[in-house]
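Take a look at this single chain in structure tokens; it is the form predicted alone.
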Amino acid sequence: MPSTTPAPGAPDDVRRIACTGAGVIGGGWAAHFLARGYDVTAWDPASDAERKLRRLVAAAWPALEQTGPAAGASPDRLTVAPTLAEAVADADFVQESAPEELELKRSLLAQLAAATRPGVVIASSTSGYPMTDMQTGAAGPDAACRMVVGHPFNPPYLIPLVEVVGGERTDPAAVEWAARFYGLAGKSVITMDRELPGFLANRLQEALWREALHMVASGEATVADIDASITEGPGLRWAFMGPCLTFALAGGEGGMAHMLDHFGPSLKSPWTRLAAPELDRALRDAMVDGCAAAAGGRTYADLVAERDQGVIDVLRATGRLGGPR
């Protein structure tokens, strides 16, 4: 669509972040915008929002302090607005963190629409309303462009990944905006380039989840053996390796070719409780394809030696293997 917003300042001109919503995932949010070293201004309607906004700051502020904040970063560049206009009237962006109902982010986008200076991105922390269905409530040429989800994990404050997509009324410049603000502001950025309910990780750590839930409800296993099947298993290998470059590794040196081809079969079995999808020829390329990409020039050696040593990192860094530190 063409462009209706106006021009925002450069991302990396922003100094002030406007806060709306200030619980778990807002404050954190907050806490995280301050260690980046950004003025922070918070609005909540609630009574003792401000106390455990600043308890919440300070909880988090000696955790912080080990991931080298940025000069001059202070929580005390955190500033609590008794109102949502006050809030957000000299912000450079906003982050709204309000509770996962839709009527109410529906509402509360279009009054920060209508509060904001033009131009002012807005970026929804939802995890898992589409855009499209927010944005209905916003007005005006200057509103509902302007509004993306950035979707982060919690905590904000130490959880790298934000999910940045627009809806069907959000100028695509205003979604390359935030992808590029959120990158300097120290986040890992996917920007998604459609809606899909839930994001990506979100559905991914979903159907882990409701597997969980079948096989509890079933019998099958307890909860100590589910989460420990996580923790001792595939769990270290996801912290720096995705479930894609794993399994390519399980093909050996054919790669995610030969794992497919191999254990392809193995997709009608009932391992699982979700329904596989055909493993088609546009699949299996798109597969492989992908792993080679995501290899970036890697061996399989070099792959390899990267999964170990990553593995024994996250095994001593969580005090499960001896040896020096």
Second form
There are 2 protein chains.
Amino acid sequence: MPSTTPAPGAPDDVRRIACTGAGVIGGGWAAHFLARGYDVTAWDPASDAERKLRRLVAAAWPALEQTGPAAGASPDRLTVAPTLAEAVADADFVQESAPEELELKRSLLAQLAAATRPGVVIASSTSGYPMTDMQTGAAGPDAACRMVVGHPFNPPYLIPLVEVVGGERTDPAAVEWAARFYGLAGKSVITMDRELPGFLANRLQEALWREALHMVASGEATVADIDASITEGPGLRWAFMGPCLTFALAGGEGGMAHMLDHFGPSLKSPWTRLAAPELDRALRDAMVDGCAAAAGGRTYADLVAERDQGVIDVLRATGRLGGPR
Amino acid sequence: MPSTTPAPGAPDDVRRIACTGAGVIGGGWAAHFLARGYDVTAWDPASDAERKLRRLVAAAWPALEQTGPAAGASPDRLTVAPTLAEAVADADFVQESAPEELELKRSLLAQLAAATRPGVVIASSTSGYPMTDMQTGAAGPDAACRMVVGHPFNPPYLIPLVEVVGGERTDPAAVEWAARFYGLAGKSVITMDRELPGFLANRLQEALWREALHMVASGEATVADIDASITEGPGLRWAFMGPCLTFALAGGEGGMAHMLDHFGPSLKSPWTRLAAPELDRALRDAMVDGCAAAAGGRTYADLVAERDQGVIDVLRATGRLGGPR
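Any chance you could show the form predicted in complex with a further copy of the same chain after that form predicted alone?
Every component of the complex follows; first up is the chain already shown.
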């Protein structure tokens, strides 16, 4: 079936990126793309945006130099345009990072569709809105179809993850294009096949965060203790081994199956305010099979060695070998 | 008021530690204490416990050698006793790591009190039971008073954190003794002043875990995506900067106050299945004041630089500098 949607250039051919919104996240994206060797044009409605943006990029650059910037990368390749239209007119890709206000996002995305070249993919940094809701303001056959969510983590120039998902009117080809582009641009991409509030990582992070807020609100813990309980505890594992595989190791040689059998009852305990799902056969199997797949042939002994080396390396990297006395 | 409770030796004078229960956690504790230069006597009712324990310690030792073991530390200083009583008769401290079964724990703790020297502190590795409930089986004036929770993370020989808390019948001096001892033994101690299901870190970890289980149960995410969303995302920060301070930075120069003002509304959104507490003035102030205290004079720019360097160091330590292509 011939497509009536103009094709964008290939992800490999992107040279100039527009960052609309130049705050903490938008500016962070600009720094990231500059370090990966792109030309970046930024726009932000605030009067002092250019000053703050250039300061953010300058502050980030020493860090970026440690990560091995692309050949020819330079903060000098940042331009700040006076209008939105001028910022995106020549863009091969747009990263939108305006404040989290739905009407603002809707309007902005529609304007971006109108002001970009045909087929150019427009990614929104939104944490909070489904693209389906944000793309409703876009009219015409070549607008909503090329809008995706490209959700980063702070700071975008260092945390690899970006979550990519389209809305109901998004062409799946645009989602694939964005995923491929972000990979080329040095990100670690998770593509989602459905819209989910908070996507993936923020759902997990938010559960932890809300429990933390409850604990402070109830006088159960201080901010300092909450933070230390993570950085001196489970946080050390999560830097390189996710929660599922980590817990599979808690089950010893028996893996996730044994862990769920042994700790299954604790799912009903009031360890936390979130009620667990029913640990039925389907969930148990999904977790056991998923962990087996994630282990990918590595034995329990392999994973223990990997975990232990990872913890040691992270402890050393964060200045803690030798321990508190 | 003269104390009728015999005083234990000083934490500094501990030479021999008994580890009762030699599974994943008990064996991990044994490895930890051996690496810190103590003599360890272990006991476990399983017939093959000694074989498995020595194998665990041997597998852990190369890792421990990287962490700078104490002078004279050696896996050869591990003895496995044939009975519980023999294991603890000469112990200066006992770490109990039996399976998580309340009646078993109660009975075991009572036996430990009877078989140890007067005043010796007995710490339980329990994740799931309040000491108040576990110490009910202990009779006599010098039993329950010296029982504390000393809750570790896996593996105990690498993850620094131990959470210490007493039960209703625990002498506060025993809690302080245990906290001081664990610090001397190389742990990072959080002492709690009240019993809380899951203590601190497991409450936070369990919230994240239950959301993850929901996501798998509902087909929202795979095990692989859940794990990657953390290790490529927020997990990188939590290795060295806790969730509160991390989120304070999300607020930019305005810190936690701005973060709560900007993202406060998202607390009511369905980003995760755990309902947030009401963000009232008291909670807002506790979070803002707590983060200010945690920042301890470091400016936003200082914290950004620290976070960025930490992320770079963790990325490098876990083999990820250069990024995925």
